[in-house]
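This document starts with one chain, in the form predicted on its own, laid out as structure tokens.
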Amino acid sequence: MVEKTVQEINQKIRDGSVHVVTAEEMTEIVETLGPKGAAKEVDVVTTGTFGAMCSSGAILNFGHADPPIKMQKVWLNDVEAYAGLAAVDAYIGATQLSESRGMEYGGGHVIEDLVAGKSVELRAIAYGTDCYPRRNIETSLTLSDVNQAVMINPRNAYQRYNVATNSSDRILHTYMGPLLPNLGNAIYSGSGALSPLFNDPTYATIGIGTRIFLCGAHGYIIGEGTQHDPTHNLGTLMVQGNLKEMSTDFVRGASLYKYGTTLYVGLSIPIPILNENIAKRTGIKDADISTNVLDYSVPRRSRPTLARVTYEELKSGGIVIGKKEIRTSSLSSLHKAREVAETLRERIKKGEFYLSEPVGKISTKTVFKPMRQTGGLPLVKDVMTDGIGTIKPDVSIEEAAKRIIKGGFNHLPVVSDDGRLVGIVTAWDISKAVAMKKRGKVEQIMTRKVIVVSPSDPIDIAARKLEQYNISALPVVDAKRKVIGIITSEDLSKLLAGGT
């Protein structure tokens, strides 16, 4: 049995003598020589990923202004960070969002901009006291001129992700990126087998207090990361490091479009190789290591699991669900996780880099719970007209007037022979066609792409679409697309004024 001590790798790291591997490399040595022989090989696998990990801000200390101020509210580049911390503290989030520039910019940008050494904009207001009697204020400062800048990152290094898809007939902007109608598409994030937490899934060697490479700088793990999720393979760490130490190589701000903002950050974490369980553990290929690939065009409660695939299958460019194939993209960066795994190796080299001994253990049993709701949101179900009348295509546009005056309505649902939802006409629809002596069928003046709800759906998720596509009625259908009912502006408006 092959047994060492981190101190004895400190040791050889001082003399020039360790061995250090990426987790890509010893694989094959894995492969080659067996646990047992790459125990006795190595002294050091490290890790790496690079992706958008949206959990991630900083602290900042700005210094006591003359005469000071106890900032309530701060916004550096027009973007608000979070003052109730202290006088001069203040938090910024990555996926917090410019007041003037939206989603193109954000929290994530700033901390780019300031890493890079790039002037921000700080604005302050306050409401005064004895001690702290100014009331606003606006300056300019970079990196150098603020007290501590320290990165803290409630969750990242995500251990695995699931894959995203879209079964639906409409694009759909996600925090993975942009999803094809169709599966026309499926995005991953991770770094398969490099991915810190899959070489050390037990927590062996990671815990409170590993000394850990953080976009550029020397961090370190505080504890485990925010839904935090192990028994599922979904573990997450809260990671810290000093700003000021940090490189844009390995911190970059970025937008999502239609989602918002988030910041990619490089992080990796050592292994030290003490014993041969250890040696086995890093020997992980990417074949090895599955994941769910998701309908993301299903609310989250119900979204169900198309297919199962390894990280070798997304890697190839490809997946097949069904008799389909669908090309995969990955949100994170392959190449930029192995040059963060690269860098750290040739620190630890040179010496510039030990490892440390963690002081306190992360959870390997913790599981991540939904919210708890204690008032009920109404359904769609709950608020929509049923019972309402269809028509078929063929039918003529001077008949579907008829119904719509007969019937009292605004929009009347167009569904094919076996029933499906094959388009919608509206009153407007027909009242332009009777002005421009239209005599045709209703398939000639009828919208045939038609934004649907479910009848489970909640009313928010209604209320989004109405807002989002700037209509006026959604057609309510089953998993088959048969028309149950319709949802209006107006059923919504009177909802919340019943709850006024």
Second form
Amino acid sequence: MVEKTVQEINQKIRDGSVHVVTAEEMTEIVETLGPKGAAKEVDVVTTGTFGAMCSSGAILNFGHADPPIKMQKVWLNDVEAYAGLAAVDAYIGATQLSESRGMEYGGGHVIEDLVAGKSVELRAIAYGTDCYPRRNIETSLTLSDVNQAVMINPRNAYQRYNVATNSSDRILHTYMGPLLPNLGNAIYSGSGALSPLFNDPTYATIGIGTRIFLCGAHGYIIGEGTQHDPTHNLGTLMVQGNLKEMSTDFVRGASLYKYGTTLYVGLSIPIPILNENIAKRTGIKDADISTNVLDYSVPRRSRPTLARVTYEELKSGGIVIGKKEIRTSSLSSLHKAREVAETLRERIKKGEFYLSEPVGKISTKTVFKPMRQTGGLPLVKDVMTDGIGTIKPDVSIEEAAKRIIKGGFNHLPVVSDDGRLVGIVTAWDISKAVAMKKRGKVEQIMTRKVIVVSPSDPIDIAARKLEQYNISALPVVDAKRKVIGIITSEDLSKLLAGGT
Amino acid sequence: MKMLLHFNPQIIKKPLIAEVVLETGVLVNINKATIDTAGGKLIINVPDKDAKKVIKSFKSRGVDVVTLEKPIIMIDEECVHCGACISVCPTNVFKYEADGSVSVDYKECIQCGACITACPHNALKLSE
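Mind sharing the form predicted in complex with the partner chain? What's above is the form predicted on its own.
Below is the whole assembly, all chains and molecules, this chain first.
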């Protein structure tokens, strides 16, 4: 049985005899030598990830102005930073957008610009007090001008991530990037076998106080990350590191089209190989790591899972769902993740980075809860009109016109004999048919591709669909596509006006 | 070979593509066409061996021709090799190499622009 301590490994780093490999190299070593042999051979495994980590940001202390100001609101390059702490401290978050440039520039870019040594425009306002009389200030500063600049990221290093795809008939612009219609592509994130938390999924060596590589700096784990969900292999970490020691090789602002901005963070955790159990777990392969493919066309908290795939399949460039082969690509960078793991490996070899022993445990039991929502959300079924008239596709256009006039509504769902929705005709369709002197059956003029909602959908979903497709009503259908009502833009405006 | 054609508004009404095809006998593939008050802009693709005579034929009709060696430009300093461009490209211009980096197959690009919006790092632009 191999047993090593962190102190022994640090001694090896000091005397230059340490054996460090990346997590990808370790997979092969464990396969060849077995866990016992690997534990004897290897002292440290460096992991790596480089991807969009929206829950990131930095605390900056600007120093005091003269006369002094207690900043109430502060902007850096027109991106607002949170100033609700003391006088000249502010937290710049990665996803905050520029007030003048919108989605093309945000907090993530401000952080990158600071790390790059660029000058940043600061603007702040205040209400003025006896001790802080100043009411506004404008200045420009660089990273070397501020006192502390500490990156503090509430949620980094997601163990794995869900794969995003889209079964709807239109393109979706998401935080995972553009999802093409009809399962046109699938986008994943995470480095698989290089993933820091998959190399130590029991948190045997990773804990509070573990020294890590963060964007080029030597940072620390300060606790479990927000939304930490270890029992589903969706662990996360809260980390910190000195912005002044970072490099733009490992930290980049980014914008996701029609979504917003974020920060690409490069992070590596060294795993000390203290025994063969730890060695065994660092032997993990892409094929051992599964994740869910979710349909992002369902705009709800729980999106349907279409398949379960491994990182090996994802990295191969294509996955199969049903009979369809879907092209995959990554939002995070494997190339950069490798660079991160290799950079830390070299720093340890050269004696520039020593391992630390954690001072506290990361929970393996935390549960990730959904939001408690009071003030009930109105659902489509609460607002829709039920008991509405429908029509069969083989009825004449004239008859449809009569029914629309009699019923006093503009939309007539067209249903098959068993009550399933097959189309819709509107007063407009009928007027057009009359104007063009078209005679015949409803099925000749009906719209076949009908946008629908479910009775249990929140009305926000109905409102978004009405707006997105520029239509004025949505048939409400059950799981068997039977029409049970209709919801119109009038229903929704009445609700807003407090009419119902 | 891909080329970018600029038509000035004076010649925009003429069936120039058809004339060039008839004259040269080369099958011209149109990748993209836009027309507005400033004139027309077309991206076409022709076999490399026929490029010379097609260019000559267009030029004789007053069309400005620019050959596109690199229809899409990857800005190395910005690219982090994530691969967000890969699965949105309809003609498979981008792919991962064994080291995880993203490579570009320039000759397949039809300048649709899908990768430009997909790139989180502003690392791609169309050449003009």
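Residue numbers count along the first chain shown, from 1. Since the structure is predicted, the reported quantities are computational estimates derived from the model, not experimental observations. Rigid core (definition): largest C-alpha set, two forms, superposition within 1.5 Å.
Remark: with the core as the superposition reference, the CA shift of Lys381 between the two forms reaches 2 Å or more. With the core held fixed, Ala65 shows a CA shift below 2 Å between the two forms. For Arg338, the Cα coordinates differ by under 2 angstroms between the two forms after the core has been superposed.
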